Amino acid sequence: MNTLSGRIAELIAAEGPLSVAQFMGICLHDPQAGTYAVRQTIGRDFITSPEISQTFGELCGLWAAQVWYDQGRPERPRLVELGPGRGTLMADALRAIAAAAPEFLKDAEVVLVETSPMLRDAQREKLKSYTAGISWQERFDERLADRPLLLIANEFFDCMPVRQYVRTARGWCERMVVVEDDKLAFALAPVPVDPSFIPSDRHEAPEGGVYETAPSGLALAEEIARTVELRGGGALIVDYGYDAPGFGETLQAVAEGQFSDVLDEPGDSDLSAHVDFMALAAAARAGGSSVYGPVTQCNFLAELAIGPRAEKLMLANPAKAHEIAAAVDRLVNPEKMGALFKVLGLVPKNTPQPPGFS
C-alpha cells in the first residue's frame, strides 16, 4: 500500500466500507496525496483535445461568441470553463474570440473553475496575456449565476465520482471499497437498494450488469441549465461517453498513458468514468433549458467547419501541415476520438439553436 492506500484503509476500519464515489473523491481530491492536488496528469497520464490541436479550443470559443450574438449580445456575459487543465483551451478560445468577436471580450468576465493549485499556476502562466480579466474559483456556485453564462466543460464530467450498482439474484447491490487481506478490494453491500432507485430503463439488466451514476455531475448539469435558462447564454459539454443505456462498468485508472488497476496505488493515477449523456441531458432539461444533442464530436466539429479552419492553418504553416492534419484527424476520425466523444449544448428556451447541432 502507498500512503493514500493506508489512509483509506484506516478510514474504512473506522467508518466502514466506502462507496466507489467516496473512494474516487479521495483519490482525486485529497489535499495531501490526491491526483489533482499533487500531480500533473495532462501530458503524463493522458492528453486532451485542446492539447492535440489549437482548432478545438478556437472553435469552442467561437461557439460561445456565436451563441452570445444569436441571443442579442446580452450585457456583461461571463465566459466560464470547468476544469481548464493547463489553460490551453481557454488561451485558444480567447485568441479566436479576440480576432472574430472583440466586442464580446470588451464586456465579458472570464472565470476558470479549478480545484488544483498546481493547475491554477499553469493556467496563470498560459494566460498571462489575459490575466487582468480572468479570475479563479474552486467550484461552480451561486457566484456564477447572476449574469449571462457561456460555459465550456471539456473532459470535466468524466471525473465526477460515480456510484456503481450491480444486479444480483437478490436485487441491485451497491459496489463498495473494503479491505481484504491488507489490500483494498471491491465488495457488494449485503442489502439491496430500493428498486425505485434504479431507472426503469435499467430494470432488465442481466445478472452481473452494472448501473453507474454520477449524482454530483447530474446535480451540476441541472444547476448550469437553470442558470442558462434564467440568465441567458449557453453551455457546451464535451466528453467521452455513451448515449444509450448500458450495463457495463466504465470506471478506469490511467497512469503514464497506460491503464492500471483502479484500487492499486490510489492517487498515483487518474480516475474517470464514461459519461452517461442521456442522464446528463435529462438533468439539464430538469434545470429548465433547451438541450441539443448529444451528437458525436466528429459531427459537431465538422459543422463548425474544422476542415476549412485546419486548411487555413496549414497554408499559414506549411512546414507543419502534416502535423496539423494528423491532429485534426485524431479529433474527428470515428475510429479515434470522433465517435467516442459526445457533445451536448444547452441554451435557454425560445432562443436560436446553437451551432453544431443541426
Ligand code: SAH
The other form holds:
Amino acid sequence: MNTLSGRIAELIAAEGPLSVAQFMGICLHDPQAGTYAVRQTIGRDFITSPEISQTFGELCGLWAAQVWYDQGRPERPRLVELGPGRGTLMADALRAIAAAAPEFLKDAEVVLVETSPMLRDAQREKLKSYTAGISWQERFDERLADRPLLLIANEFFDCMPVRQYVRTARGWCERMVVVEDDKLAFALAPVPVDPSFIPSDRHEAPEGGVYETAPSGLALAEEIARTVELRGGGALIVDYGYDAPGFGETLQAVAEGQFSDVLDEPGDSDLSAHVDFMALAAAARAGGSSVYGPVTQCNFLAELAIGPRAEKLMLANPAKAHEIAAAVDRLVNPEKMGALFKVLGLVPKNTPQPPGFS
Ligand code: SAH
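Could you switch over to the form predicted together with S-adenosyl-L-homocysteine, since the one displayed so far is the form predicted on its own?
First the chain shown before, then all remaining chains and molecules of the complex.
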C-alpha cells in the first residue's frame, strides 16, 4: 500500500465504500498525492498528440479561428482550453493563429482551465512569450458563459471520473471500492439501482456486462454546448473513445507506458477511461448546440490539410523531414492514433458546418 491507498482505506473505514468515480477523482486530484498534482505524467506515463507533432495544436487553433470567421467574427471571443497539460497545444495554436488570422487575437481573451498547480506552472512557462492576457481557472463555470466561446479539449474528457454499473441476476449494481484483507478491492453495491437509470440500449446486456458513464463529463459537455449556442463560437473535443454503445469497462491505469492495476498504487499511475462519444454528443445536443461527428482523428486532420502542412515543415527542416513525417503518421495512421481517437465539433444551430466534419 502506498500513502494514498492508506488514506483512501481510512476514508472508506470512516465513510463507507467509494464509487469508482470518487476513487478516480481522488487518485487524479488529491492535492498531496494525486497523479496530476504531483506526478510528471505527460511524456512519462503517456504521450499526447500536441507533444508528438506541432501540427496538431496548429490545426486546432486554426479550426477555432475559422469557426470564428464563419460566424462573422463575433466581438471579444474567448479562447479556452480544458486541461492544457504542458501548454504545448495552446502555444502551437496561438502561433498559428497569430500568423494566419491575427484579427482573432486582437480582442480575444485566453483562459486555461487546469486543476494542477504544477501543470499551471508548466503552462505559464511555455506561454510566457505570448504577451496578451492569459488567465487560469480551476474549472469551467459561469465565468466563461458571457462571451463567444472557442473551446479546445484534447485528452481531457478521458480524465472525467466514471461510474460503473454491473448487470447481475438481481439487476444493475454499482461497482464500489472497498477494503478487503487490508487491500483496496472492488465490490458490488448490494442494492441494484433503479433500472430507469440505465439507458435503454444497454438493457439487453449479458450478466456481468458493465455500463460505464462519466456524469461530470456529460454535464460539462452540456454546459459548453449551452454557452456555444447562446454566445456563439464552437468547441472541439478530441479524445480516444468509442462511438457505439458497448457493455465493456474501459477504466485503465497506465504507468510509464505500461498498463497496471487500477487499484494498485493509486496516484502513481494515470487513470483514464475511453470516452463514450455517443453519450457526449447527446449531452451536447441537450445543451442546445449543433453537434458534428464523431469523426476519426485521421479524417479530421486530413480534411484540415495536415499533409500539406507537414510537407511545408519538412521543406523548411530537411534534416528533420523523417522525424516530422513519422510524428504525423503516428497521429493519422488508423493503426496508431488515427482511428481510436475521435473528434466532436459543437457550433450554434444555424451557423456554417465547422471544418473537418464532412
Ligand atoms: N491536453 C493536454 C493534456 C492532457 S492530460 C495534451 O493534450 O497534452 C489531462 C489534462 O487535464 C491535464 O492538464 C490535467 O491536469 C487536466 N485535468 C484533468 N482533470 C481535470 C479537471 N477536472 N479540471 C481541470 N483540469 C483537469
